[in-house]
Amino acid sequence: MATPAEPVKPGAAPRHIRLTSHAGGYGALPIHWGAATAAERGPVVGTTTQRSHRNVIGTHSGSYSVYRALAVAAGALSRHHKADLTNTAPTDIIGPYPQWSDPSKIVSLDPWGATVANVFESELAAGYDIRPTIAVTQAHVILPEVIEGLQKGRLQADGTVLTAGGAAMVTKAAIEPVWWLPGVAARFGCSENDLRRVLFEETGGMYPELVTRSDLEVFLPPIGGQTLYIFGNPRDLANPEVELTARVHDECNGSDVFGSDICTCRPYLTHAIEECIQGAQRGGVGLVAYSRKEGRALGEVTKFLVYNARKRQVGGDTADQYFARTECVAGVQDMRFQELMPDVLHWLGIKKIHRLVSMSNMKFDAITQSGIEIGTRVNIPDELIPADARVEMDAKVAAGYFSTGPVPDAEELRKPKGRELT
């Protein structure tokens, strides 16, 4: 057993507290973003043990930087560990394609992040700290709406792609944001200057480097990141002849994981899967992109103080409401922004979407401004909607989002169509 690291005692002397406020000390790596090849690019460095080797603004891990933190205070975590990657190569080989060079293409997550053991070894050998922003591996999922398909005769077992007892045999990658602030800048219409001063003023002046270090160009927020779930060869997704089924998911853990049924979001998910396995088992391929923004990142709490507010108002839960509700509580309808999201399919070498899964116009519009073409679009069947999403639901087709069915007209719309909270 591991013996644990010291931990920090109550009443001892300070340290010295090292402030990076200004550039200084020595052997910090360039970093060239949309460079050719990664020697060209650099690594990116975000560590804390050789802050000199440090070429990032933030640290790795994102959210999770701040149990990192814990477990050093505690005496869990020595600070001057790093990861021994022996053997952490990805399982399927990812890129490079041509978008990993094209700045506009790419400004929010690293394409070579999950190559770093490899393409920076003679960096690591020399001391460098640097680590993986992307992990690739290969997994079973098994959902009960899978194996009720397999049941009911929706789904076949094929034993490649779904096997006998319900298990879709996926490729996953896990993906940590990395921002190139430029760039990023530039997707929401801002200046770089205006986007680095509220992001250091809206995190409480957490990272100074924002506004002190403009030598800084990359970012490393404290977010959380997305997993991606592929259905067949992952070298297909970048062919734009071999069909491809696509859903861009974000975060609802109520329904997700519990499966409330006051929203559409894990019907509609597992809807996704099935139509990915259907599409695999085609000749094509299947992806579902998962991003953490919980609450239409606003948050949990949010998210729950809102139910309240609709469930309580004068007249009932309806879909006239829906929307201004939200903004009631939250000052926002939706902060989403789906600007960054088209990354992660130019990161896999998308072209074309032959099906998306999808009924939300920001997704469509974020994908295909940003060049990728999108074929067919499928709307979660009537019979998949829990009764108490019907408000959610009327409310988005009458705002506009994709479907094929009728659209409610204002009457409709008034008729409260929510249970109640008791």
Contents of the next structure:
Number of protein chains: 2
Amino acid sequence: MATPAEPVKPGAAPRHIRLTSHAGGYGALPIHWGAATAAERGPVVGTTTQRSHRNVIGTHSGSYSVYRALAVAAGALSRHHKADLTNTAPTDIIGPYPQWSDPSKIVSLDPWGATVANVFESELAAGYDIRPTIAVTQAHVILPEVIEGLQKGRLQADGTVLTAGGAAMVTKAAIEPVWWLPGVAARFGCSENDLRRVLFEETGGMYPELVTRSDLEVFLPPIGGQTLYIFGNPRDLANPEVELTARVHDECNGSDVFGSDICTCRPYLTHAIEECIQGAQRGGVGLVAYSRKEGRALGEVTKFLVYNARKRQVGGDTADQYFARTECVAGVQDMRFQELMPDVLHWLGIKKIHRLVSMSNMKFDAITQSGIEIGTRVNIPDELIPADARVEMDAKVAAGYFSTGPVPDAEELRKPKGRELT
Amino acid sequence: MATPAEPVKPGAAPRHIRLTSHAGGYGALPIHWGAATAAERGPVVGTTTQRSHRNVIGTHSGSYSVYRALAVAAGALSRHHKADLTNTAPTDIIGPYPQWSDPSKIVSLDPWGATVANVFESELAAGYDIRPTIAVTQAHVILPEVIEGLQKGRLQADGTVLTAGGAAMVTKAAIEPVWWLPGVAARFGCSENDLRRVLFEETGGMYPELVTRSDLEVFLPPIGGQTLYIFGNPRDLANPEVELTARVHDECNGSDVFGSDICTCRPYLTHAIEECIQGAQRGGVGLVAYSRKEGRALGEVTKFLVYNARKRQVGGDTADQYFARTECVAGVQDMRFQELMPDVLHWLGIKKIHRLVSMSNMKFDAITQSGIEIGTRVNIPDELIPADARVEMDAKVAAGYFSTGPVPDAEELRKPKGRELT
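Let's see the other form, the form predicted in complex with a further copy of the same chain, since the form predicted alone is already up.
The next block holds the full complex; its first chain is the one shown before.
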């Protein structure tokens, strides 16, 4: 695959197209997943510029790689462009932590992804196009719910964690998915071969290298990543003596952005942010990990189809049919697969979460089974649950969600509590 | 590709893997893009269950198809599952409109995607696995900024468009991307062959059928889609006599959800929602079209790298270097490509936008060049611009953004107005 890349020139003589790649090309650096140092692990090279250097399946930027391709097609971007990483280094140092060199702890992100300009300096100098898969910066975040918390006395400004104007000081990190396929397969209890084959076949034939290139163990899938918001000192996350308040939150655009009242997503998220602020002000540290898994990773079209089926079913919108309606449309209740979620906690060096702001038994199980201790769980305050979200809350509590209140019985679950369509 | 699909059974004898598909298989229905009726157009079949029925490249659910594959790998989902579409039909009828049968007006979504259970009833009965690519439902959305608007008297409750509790009544639609490749290529001014090749090569080899199957003209790319929020009667969108207030908004998770103060995204979005509510209360209709194009479709990792480069550059965070910093890291200033954005407006039958709540010249140009008239443009009120977002606003206004205020000169653009990193 050493064909030199050329810009697309409409009308130019066609270059030879290579439909697949083969092992044994020259120039690709090996990846030893879970090695103790960056030098031994080797860089993840997903470049499309010098294909002989590639040591992964797929490419960077998750699903935005498709937009990058459009930019080349439109003539707006040179396919030879290499990122100038001047001044982009992380604002805060994360790790390295012992978990980084345990290949069972992290399988879905590259722990060295934030510091490539530093740890792979010599490989970059040698001409390898190594791109960060993680970026760390600082921000001031201003949420109307936090301003309300200040006004009502739930929160106090201290000028450090929270300003009088309602701005919370955070370190934030964006993380792209980097999957080590043997480890991902182990998490899901299937063989690596089965995983590769299903990823290929059930996406309608995405990346044949998944099945032809068993020598390539790392896959950069075209999916959304995650974003971390850290309140307090990021180094404290790895110290189990410092109180850690954390929420792992899965995207729900309809509530998180638009405030739809059919679920508790944004109210629970902003409650968690208030808890994180208070925790940091007590001398602890706070974390919100936000994952792009819209509608239980079923996507928003499926989610809205399910809403309609729930609202129109005979008997009304009831908790006892809540999961069944999703399963009818999607075939499963949930595709979020919390099995991969704890990776980011291990990247941060976390050993103990003192206060987990989540009622999800699936998240609780995934975190504790990955070896992280959880102290107490913080449920969403009742007054923050919108009326139309009661169906979801009842159904989840009945199915095993953590709750300090009563678990609804069968009769309670059969009561239509959701609003009908108009 | 007539191999019957089988569930993955770990340890079972391996089935034959087909690495690519070939034209001329039996059973696939033709797609005549832009045909006048659904029957003539034909259904989009992206199923992975009966591969001989497929008439597209890629599969459903955008990037969530990867999670669907994981569900099969984990044994949680049968690969034979077919969606039960009972009660999922749209709550509101959209179209058909004359624009649906103009193949130059809509190239990136399937106008018949919401009503497949109805318009392709006989094909579904014949065993084709046809899935909706659009879902339409109704919701109550409650935003703290709208509640504040009620409290401060900017907004009035009427019980119809807006309740006294601050809930706005909306019809909302989720839309997955469905690309007709000849039309997409035309929008970007390149040949279909070049587009197919670049989509394949610049994604690191995603979907070889892009280059091997020129008979398949439709591609379901693994990217995020869009969501529409409609205030008032959706049928009024197509009536140019009814005042339409509209914003086309591109995702910015850091501001839209978390309220980061480095840009104006959420303040402008919530301002647009207030404008939509007021417009609907005047007897008009409002629309917010939300596209998953995080960080100008560069993704959030690139966005955060650029933030760091801006804040650390010699001379501080200045408007005159605003676009240059993005270009250094990403190779382009922007990858959102507003060329495809107007499709959704044509799907809604829109001919005139009376009040466009956007200052973007790129969005304005794309909409008007697609044949939709724009009346006035509504800028973001000055008091809603966070202090640290002044750099972005100055840079954009200097680059051609609509503004009612003064355009900053070269000296003004060189002043560091952004906050430094701590």
